[in-house]
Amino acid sequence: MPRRGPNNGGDKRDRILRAAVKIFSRNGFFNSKVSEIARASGVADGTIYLYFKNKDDLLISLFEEKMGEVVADVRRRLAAGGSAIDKLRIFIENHMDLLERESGLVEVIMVELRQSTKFLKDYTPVKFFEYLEVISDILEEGKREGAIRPDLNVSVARRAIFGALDELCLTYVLSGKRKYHPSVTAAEVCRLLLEGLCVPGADVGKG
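Kindly supply the structure of this chain on its own, in the form predicted alone.
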């Protein structure tokens, strides 16, 4: 029987994905069993395989669908308008706010997904690249507005911005959510990106 897609039997599939977040975040990816996810979602073990090939496929599907929701949500927030700098702040605040709004999901994506060999070696994370494109769009808009320097390498900058946010989120998750408050950290990241490290007039040199 062919594996069902997202729009076929959606209710059961959604229940399975929600249960997977709960089980993966509680037990870890390697220690989680398909039977536990089936039990938590109220379906038979075999039902899981009508929608997903295996546990890795379930984890990757979870990532793609949830990242798709994150991308759609941040695009809606950015569509409200404002300058590119405003939008960059919104993006950063939204990213850090996910730590509180979707704590279980973030933990699965930040920690458990990195343990999937299939994800790291064989999979192209389409929705993740869409998320990076959101940053690129903001930076390019900032260039057009004259708020961001015209010689900025957007490809490098978007990775640097995401990398900083990713590291802060990972530290937050691994530290048991004790290190800092997400909204305070978002404000500091914005200040660092927009104002830099050096005091005005400092001799930064070139080498």
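No experiment lies behind these values; they were computed from the predicted model shown. For clarity, a rigid core is taken as the largest C-alpha set superposing within 1.5 Å between two forms. Numbering follows the first chain given and starts at 1. First, how it differs from the form predicted together with the DNA.
Core-superposed comparison between the two forms: the CA of residue 153 stays below a 2 Å shift.
Annotation for residue 25: C-alpha shift of 2 angstroms or more between the two forms, rigid core superposed.
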Second form
Protein chains: 4
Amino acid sequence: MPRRGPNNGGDKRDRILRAAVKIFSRNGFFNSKVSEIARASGVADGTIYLYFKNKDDLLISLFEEKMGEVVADVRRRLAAGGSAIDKLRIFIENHMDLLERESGLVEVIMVELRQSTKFLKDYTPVKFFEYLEVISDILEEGKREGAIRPDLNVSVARRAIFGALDELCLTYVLSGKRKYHPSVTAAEVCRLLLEGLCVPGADVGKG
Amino acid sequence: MPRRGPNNGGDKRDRILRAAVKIFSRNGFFNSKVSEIARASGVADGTIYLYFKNKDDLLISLFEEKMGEVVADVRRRLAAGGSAIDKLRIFIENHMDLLERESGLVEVIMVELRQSTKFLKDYTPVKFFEYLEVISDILEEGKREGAIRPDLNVSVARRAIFGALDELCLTYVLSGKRKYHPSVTAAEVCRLLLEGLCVPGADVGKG
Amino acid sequence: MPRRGPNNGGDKRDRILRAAVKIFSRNGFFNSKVSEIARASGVADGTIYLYFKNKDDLLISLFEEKMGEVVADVRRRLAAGGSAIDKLRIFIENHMDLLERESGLVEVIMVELRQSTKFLKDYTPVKFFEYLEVISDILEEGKREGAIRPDLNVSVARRAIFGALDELCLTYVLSGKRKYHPSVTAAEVCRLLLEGLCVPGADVGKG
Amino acid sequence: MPRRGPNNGGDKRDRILRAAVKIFSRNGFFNSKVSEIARASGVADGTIYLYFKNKDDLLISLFEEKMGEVVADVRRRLAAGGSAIDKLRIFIENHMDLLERESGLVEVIMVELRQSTKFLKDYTPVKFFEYLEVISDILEEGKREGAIRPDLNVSVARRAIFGALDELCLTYVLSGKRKYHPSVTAAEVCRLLLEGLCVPGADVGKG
DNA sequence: TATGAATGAGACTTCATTCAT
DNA sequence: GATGAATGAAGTCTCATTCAT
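Output block for the form predicted together with the DNA, input the form predicted alone:
Full assembly next; the chain just shown is listed first.
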């Protein structure tokens, strides 16, 4: 039976990752000190370097491993079946809901992933691409089912969908979690994405 | 009377701001050194502190002043008139086009504004809110014209629209400006936002 | 009864010492990590501290024990007999030859012994003094035989002889073992030491 | 008129170099802390990095610049003229004498130059080679004058001479400057090098 | 004996900011 | 106003050593 004590809540590497999520989300990557993460993990500074090459590697590992869990989780939820439209709803609700369940993680990914993707040499956000892939898969399925416009550019659409969700999460976080509750927002954004801004049958010009 | 010489075509303060855009967009805020910006502006390190309180203030001033120009510019373009739908198209095209005209500036805003909004004490991104306001104004106008759904939540929609555009710009930049050319993307995202993902008349569930 | 297995042909302590010679000669004492030596010895880091007090002690033990073998070895060779001049030749040839046979060891002694003798508290290089003693013994014997100048200051001469040999070894090592092959050098330096720089009978002044 | 105060004894860069000589000679390169040198120079830690790329560069600059002065100085002394034998005497006396005049510098060069030559990438001890060149020049001149054996291998001899002097200096330093005073040693080693160990006319074997 | 994960003190170095000129 | 040399606080990372197993 695993012991339960302050320093035995789990594997040391994982304790460090979880502390990093907390500290990075609170202060941002550049304003976070490795020693802070060490303190929050209950390990010595040097211990962090037994598990991670350096501070950058800690952030990247965090992205890939935690994002990997997110991807696996949403895929599991989607596997239950239903129409593509249902799945898109589930995906969106799951994304917005993540902010309640894994608040710190989402904040780190939202705020730091851009920096890292742009400025860290040799880092490809593999698991993030997989997350986008989940959206593509749904959209393609929707096309096959005849629910989604066959001429939709999936590459552009999946980015637009992710961007919309991401910005809404960010708004929620930056408002101090006071405005636009995720569940409300999810319904609203679903309708926007599925039906668009216009009243049905409106003339949108150019065609 | 302002002198006119080789290095005086612009005000020294503005030279610093323009250099900061260049350096911040290339390296990111935290990896940029004040002395680098000084060198790129052709002024001494200390001179920067005559015009800006500190490095943070330089970034914030950059946001507010440059973003102010962007807002004024897009408002001017929209003033020409047309339907709300036309205006939304113009807004979107203008946003995507910015990436060609003001590449560095857009990159800084995309990548650094989040950090700053989240972590800089006492900074409210006033001009950024005005930019969102431009979207709201268009949407409200569309409602009045009867082109946009009257039950649309404008607060959510404007964020979603901005998020979608922002993510598409980011994709373009991170791809090394090779994928999804802004003008192509603009048309695609316009249609997505106006008409939605679904085929017209499709049953999107929930009533 | 000592076990005989692949990794037990030598005593563990000796494996560590031999690995230390290799690592120290390659990287220098300060740039060598204890864990590197552990890996090269095939033991755990902590095991080194069962046999040596600390990193310094490892270096000192290495000096004394390995140097002890060198001294015993050269004494054995000299015991065969011959004139003092013959013995000096043997000594010099043996010294230069060591560089081929025990390259790493000689490099460590040349490069690290000075540091250690100067900066390590409480370290007297006993075996190194014995090596110098071997030279003294030869020189004294030469005096008794009448081959070496009776007024020679043996203390100075033995240091000068060692210094000359040492510098020539160093040159060989630092040249990447391309210049001044030890055997060639040995002959040359023998003649220099025995006969001096001058042509026989030359007036060297002051006398 | 230059002010004379604790912090105005000269150019800042030179103050740092002189402090480095003192600290390196006392503790050795690896045991010396940059902050110690800063304190001894009367500058802030960071100031050192305005003048030197890093700690290694400080040591290398020290070698080359100070050694350059030593070479220039001995060349000036030798320019007065005299026979090659006289010049060799002057060179040797000057070398041994350096230990009194520039004790710290000589100690650093003796103890640290080897390490650096062996382990620092991309460092060629240019000025040290020039010092050896001074010896070669004297020996070649001696050959032309007919005072020095024409078959002497100058490359080997100059190293042997340097090595002998170096070791004698080292002995003096390590003895706590109690044994073998430089001036005594100089005379003794001169005679050894010029006339050799043997009694004149002795049979040294091999021909 | 042997292990090797963990420790934590301490080094080097950077860089935003100041201030005498 | 303008300069840029100087500052020094602070952060990342290393590595000799320990000790529970």
